[in-house]
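This document starts with one chain, in the form predicted alone, laid out as structure tokens.
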Amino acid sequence: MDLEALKKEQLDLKKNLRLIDRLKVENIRYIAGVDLTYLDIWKNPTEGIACAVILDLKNCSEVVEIKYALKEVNFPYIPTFLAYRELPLVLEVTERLKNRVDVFMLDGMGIIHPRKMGIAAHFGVVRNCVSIGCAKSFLIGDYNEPKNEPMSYEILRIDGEKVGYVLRSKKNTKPIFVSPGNNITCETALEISMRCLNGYKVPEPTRLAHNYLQVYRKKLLAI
């Protein structure tokens, strides 16, 4: 495994990355959450689950399609290289969506990565789609704790440079990390993740698609 050419390979898919907004808030309807998980994750490799849900942005209650993806994963877990282990489910679990899209949000990091080439931006580039990522856990950058408020919110950035932002969508939770995956702005990236929550921690197309993920994991345990 060379990290030192997929470094470049990162480097080279960061030229493509565009982060103008592609399309008005308003006209952004149906977002697709995706996640990812494994049936052992102490293997390698190892089977991997993908599942992608579109929401109608207008209700996010609202689920109009799920798709489910299964692959082998043998690409080890490497910190800034998630997209080596996880985007071939990724795309493979999209590309079965019949329904429009006019979002992709990913569990996962956009351009807070040292590349900025995080899955959510990674995936975007290849796609030429508009994505978000939504990650759980910080990665890099520099920022101020946001207020202990539901929807309180501060700037991220890397070297300087704005990235996204670190969103407190509960009291007395931890924050998340929002920011462009690729064809839009941070400020578009951390408004529409506002938009989706709904009561928790994670905006729920990522929620809802993470929940699916477990009953279907255990479903297939059950086999």
The other form holds:
Amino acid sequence: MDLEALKKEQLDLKKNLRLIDRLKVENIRYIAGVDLTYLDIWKNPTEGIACAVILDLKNCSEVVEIKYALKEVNFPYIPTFLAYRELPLVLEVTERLKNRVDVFMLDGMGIIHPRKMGIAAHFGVVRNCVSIGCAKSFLIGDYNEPKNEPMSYEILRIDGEKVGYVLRSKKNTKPIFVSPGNNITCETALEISMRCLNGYKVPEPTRLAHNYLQVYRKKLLAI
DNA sequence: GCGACAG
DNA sequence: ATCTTGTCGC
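Next up, the form predicted in complex with the DNA in place of the form predicted alone?
Complete assembly follows, chain above in first position.
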């Protein structure tokens, strides 16, 4: 594969990024969490499974809709090119949702990326929707360690530019990395992510998508 | 050149 | 990204 060509594609997609709030925070109500796994990551790392869960932010626990999708995954995992591996399944599963979605939350980076085109930003540009990236571990950037208390956060910068936040979602737990995908600001992405926290490291939308995936996966393996 | 590196 | 049990800290 030609990674240089894909880099150019990412830089081209970047021109369509809109890092301003399309929605007022008070009007954001339905948030969809998306996650992905593989049927047998060791023997068969090519059978991907995706799950999308819509939550009502009014109580942050009422599940409005759940959808799944299965698809062959051929592109390998290469840091900074995750979208080329996972986006096809993410697009497929989100297209199956019938209910209203105000914001999509993906498991991965938004603009905390060498070319500001992490999977959440890529998805947001391709779908022209509002998206947020919530990653569980570090990829790139400079930041100070947030204090060891829930809701403590610090700015993350790349080349001196603010591109997201490092958020301590839970005490004695490594922080998560929050950044805008598309059509949203760093501040709103952080605020929405914080509002979705429910005592766990991972925000409810992607946490539930991940949990439902495990159940669905075991069900498939039992057949 | 070397190391680091979302899922 | 998965698996699995115990163990440790709040």
